[in-house]
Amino acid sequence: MKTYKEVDVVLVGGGWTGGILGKEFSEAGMTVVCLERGGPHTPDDFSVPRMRDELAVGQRMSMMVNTTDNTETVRNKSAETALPYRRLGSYLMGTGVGGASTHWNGHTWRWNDNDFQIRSRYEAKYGKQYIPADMTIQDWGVTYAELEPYYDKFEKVAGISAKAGNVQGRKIAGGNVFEAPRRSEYPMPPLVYGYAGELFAEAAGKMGYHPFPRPTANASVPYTNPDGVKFGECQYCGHCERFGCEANAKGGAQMTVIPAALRQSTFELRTYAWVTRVERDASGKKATGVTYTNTVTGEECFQPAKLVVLCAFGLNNVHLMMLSGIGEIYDPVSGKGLLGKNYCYQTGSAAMLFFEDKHFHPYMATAGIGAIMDDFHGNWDFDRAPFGFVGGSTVGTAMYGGRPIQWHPTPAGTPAWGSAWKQETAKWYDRSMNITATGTVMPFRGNYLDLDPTYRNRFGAPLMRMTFDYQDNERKISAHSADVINRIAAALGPTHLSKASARQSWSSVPYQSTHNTGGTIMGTNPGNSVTNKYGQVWQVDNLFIMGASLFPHNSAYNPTGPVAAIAYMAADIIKKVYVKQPGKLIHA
């Protein structure tokens, strides 16, 4: 085994959190090695025509993980036998420098205290009995006020285009009036609505709702961020989610924080470095570094470090903790153990509207195009009691691009193949729009992650097993959002309407979202969490975890905002406090 010289910090994963911490630590003079199991990305990778190859990139998933190397096994209930998730469907895990930020849609939200203090707030408003006995929600141990400056920093670094709805307590029409107070306006104005967004916003506004432009990391105008990184203006090319950005207009770690870190002599990025284990000393209470395999040469390597930070995709962080034997794996029967607990996903619903007399030009689009409303999620005045659920949903249009393989909506009753299908596809391609909802998922005792007893990855290690299904809470949220969608859709008077309906059970087959959360949850003490609010592992105080695996539940918002804010907050306290006096940052 090859052993390298000890460094101050080793980062496992080269996405948003690895890039943020790499930049912050190296600029502070700390020696940093970032290990990314995928390869590098060059400007040519995202160039035209390569990045317009929908078959290779959008359907065969050339920017995603190879599931023959590693994946999860999935099932809905503990009584079932889990099978490997080999064909990418429900969620899409990225690979390579930048991680999922290279191919994400860029939707960026500020989660607030409705999420961070979820149990306290629901109990105070609705009573303790309102929360189901098997719903394992908890307060996070962090507040919006603590994260607000870091939200602000990330929005400027990533180049977020949007309209603020609450600046220093002043509500602003046209933005999200239900958001928590922010210190300043977004760095760029919002992207255009598109025709579908205009129709939705007009109808929703007339019904008393509060639509606004979706906040997203797509530059609406040429932009230079605080680190001097130049963004091009979004071209509305219709190739955003699943694709890299040809115009350099979509904020990602590979074009912002990682290049800034690479300018520092104290930062090193190693690609094709697959970390297989976090190593500890004889006491088990101190991490000594990580073991990884160079996937090009097959050589096994050890990188010693004073501080180890897991910055991979959330599911991979949980898996690595399990393979490293750190912490007790959660048992849903006894309720003991924390590792793998509180796995969550997202729910939703969607309707398709068809108009004889309207043309939407769906090929002119971007991930952030369209209008959305937060009346049933961020709006704490919305009374959940009549519907009986915890959480809520956002509702809006999602016209991300009319790519020919993926986008061919037809009304109900259309034949599934043949000349009639071709005629209907050609007719409705330009005459249809959608309205969608994204809903929260709360943790339940029977939804969890553990190690599979049968299947193994390319290195012979057990795959992680996912046991998950929607519960009554999520079915109620989905049913409520479907009703809202259908009422707005009916108000638009479409020629044909494929109505939204509630999701009943989770399937790994159709794509839904890549918002997988939980498994190494944060909290207030070692009895209810794997880490404290800074991501510091209670059991091993020189081991930190970043990313959405820290989240005790999942919101209706996309997770990247708090993922980045927590990373910046952790970087600050590590630089200012931990480095000077290593040890527990919170004693509980």
The other form holds:
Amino acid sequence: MKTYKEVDVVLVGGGWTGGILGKEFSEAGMTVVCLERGGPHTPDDFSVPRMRDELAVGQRMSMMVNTTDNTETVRNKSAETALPYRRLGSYLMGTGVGGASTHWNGHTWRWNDNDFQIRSRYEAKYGKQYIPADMTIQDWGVTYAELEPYYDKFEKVAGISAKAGNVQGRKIAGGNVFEAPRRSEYPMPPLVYGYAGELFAEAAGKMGYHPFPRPTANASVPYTNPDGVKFGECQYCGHCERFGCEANAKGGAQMTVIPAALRQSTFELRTYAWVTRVERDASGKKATGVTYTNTVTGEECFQPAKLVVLCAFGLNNVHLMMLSGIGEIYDPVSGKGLLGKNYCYQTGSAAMLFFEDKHFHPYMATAGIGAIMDDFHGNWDFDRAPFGFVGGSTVGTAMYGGRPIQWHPTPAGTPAWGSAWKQETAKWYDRSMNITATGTVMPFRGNYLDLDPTYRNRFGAPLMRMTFDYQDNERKISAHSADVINRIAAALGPTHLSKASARQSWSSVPYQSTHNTGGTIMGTNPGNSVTNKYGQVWQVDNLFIMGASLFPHNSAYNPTGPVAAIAYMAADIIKKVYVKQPGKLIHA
Amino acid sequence: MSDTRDQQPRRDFLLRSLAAGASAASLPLAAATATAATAAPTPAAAPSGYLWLRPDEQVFVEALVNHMCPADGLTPDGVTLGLAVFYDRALGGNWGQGDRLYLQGPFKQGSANQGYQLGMTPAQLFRAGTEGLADYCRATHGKPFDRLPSEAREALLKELQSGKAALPNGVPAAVYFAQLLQMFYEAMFADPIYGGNQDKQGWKLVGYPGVNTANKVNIIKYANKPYRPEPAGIADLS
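Cool, the form predicted on its own is there; where's the form predicted in complex with the partner chain?
Everything in the complex follows now, all chains and molecules, and the chain you saw is the first one.
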């Protein structure tokens, strides 16, 4: 085994959190090695015309992980035999430098204390008995006020285009009036709504709701971020989600924090480095570094480090903790063990509206386009009691590119092929819009991650096993959001309407969301969580975990806002406190 | 697209498929095998040349794509659009050969929510499914798919789609058909560089501009107004 020289920090994964920590630590003079299992990205990788190849990139998903390297096994409940997620479908993990930030949509939200103090808030408003016994929600141990400066920092680094709805307590119509107070306006004005967004905003506004432009990392104007990184202006080319941006208009780690870190002589990025284990000393309470395989040479390597930080996609962080044998894997029967607990996903619903007399040009789009409303999620005054659920949903339009292999909607009853299919497809391609909802998923006793007893990855390690299904709480949220969607849709008077309906059971097949959360959750003490609010593992205090695996439940918002803010907050306290006095940052 | 096809007047898809079926079927087995073994097979029904599909599969795919995309006032027939060539290239290429598909066993039939669980690559599924379909057609109709009248083909495809057709070799009909149908949409709308969507007819059908999509100004200028730009493909911009 090849053993490298010890560094101050080893980062496992080169996406947003690896990039953020890499930049912050290396600029502070710490020596950092970032290990990325995928390859590098050069500007040529995202060049036109090949980056606008829907078949290769959108359909065959050339930017995503290869399931033959590693995947998960999936099932809806413990009584089933889990089987491999053989082909990507429901969720799409990226790979290579930049990780998911190369192919993400860019939707960036500030989660607030409705989420961070979820249990205490619901108990205070609805009573303890309102929360089902097997719903394992908990307060996160962090507050919005603590994260606010870091959200602000990230929004400027990633280049978020949006309109504020609450600046220092002043509510601003046209922004999200339900958001928590922010210190300043977003760095760029919002993108245009697009015609579908305009129709939605008008109808929702008339019904008394509060639509606003979706906050997103697509530069609405030419922009230079605080590190001097120049962003191009979004051209509404309709190739964001699943694609890289050739215009550098979509904020990503590979074009912002990682190049900034690479300017420091103390930062080294090693690609094709697949970490297989976090190593510890004999006491088991101190990490000594990580073992990885150089996937080019096949050589096994050891990178010693004073501090180990897991910065991979959430599911991979959980998997690595399990393969490293750190902590006890959750057992849903006894309720013991914390690793793999509180795995959550997202729910939702969607309607398609067809208008004889309108033109939407669905390909004139970005992934951040459209109007959205937070009246049934961020709005704490929305009374959940009549509906009987914990959580909520955001509702808006989601017209992300009109790429025709995946977007060729027709009204119900249309044949799937033949001349009639052609006629209807030709007619409705340009005359359709959608309204969609993204709903929260709360943690339940029976939804969890552990190791599969049968299937293995390319290194012979057990795959992680995902046991997940929507519970009554989520079915109620989905039904409620479908009702909201259908009422707004009806108000728009479409020629045909394919109504939204409630999701009943999770399927791994159609794409839904890559917001897989939980598994190494944060909390207030070692009895309820794997890490403290800084992502510091309670039982191994020089091991930190970043990313959405820290989230004790999943919101109706996209996860990147708090993922990045928690990373910046952790970087700050590690630089200011931990390096001077390594040890537990919180005693509980 | 080959010269042969360009010079050939568009013929009724049924006649064309019948002719294609007859030419391949009339080849003695030994001759067909010898052709395949000695040189790239160039049967009459394959003006663009096939790399991966066998002659009987070529006949089937041509009949299939001409049924799914018949010549009408909207587009030429599927073969003329290159859809059959798309199937050939896709099945013979990385995706067809199982790229990015986890194929470690054991293989078990799971719930629908667990997704694809067969131990076959897309190309293997296509081959086995098409063999099963040929046997099924012979057993139920006494002739292959490409010799059936349009109504019988339509009914047969619906039996496959619903899973009602029990293919004698055990290939799950609905899984096989879902792949055929997904490939049909891909062939219609993928960049012409992959063989289908020739002359960007699939894109022109719906009004998709292809890779030529700078819309910063257009999204305002053409809001709710008709707009049909001339599409551009990868080859136009490379």
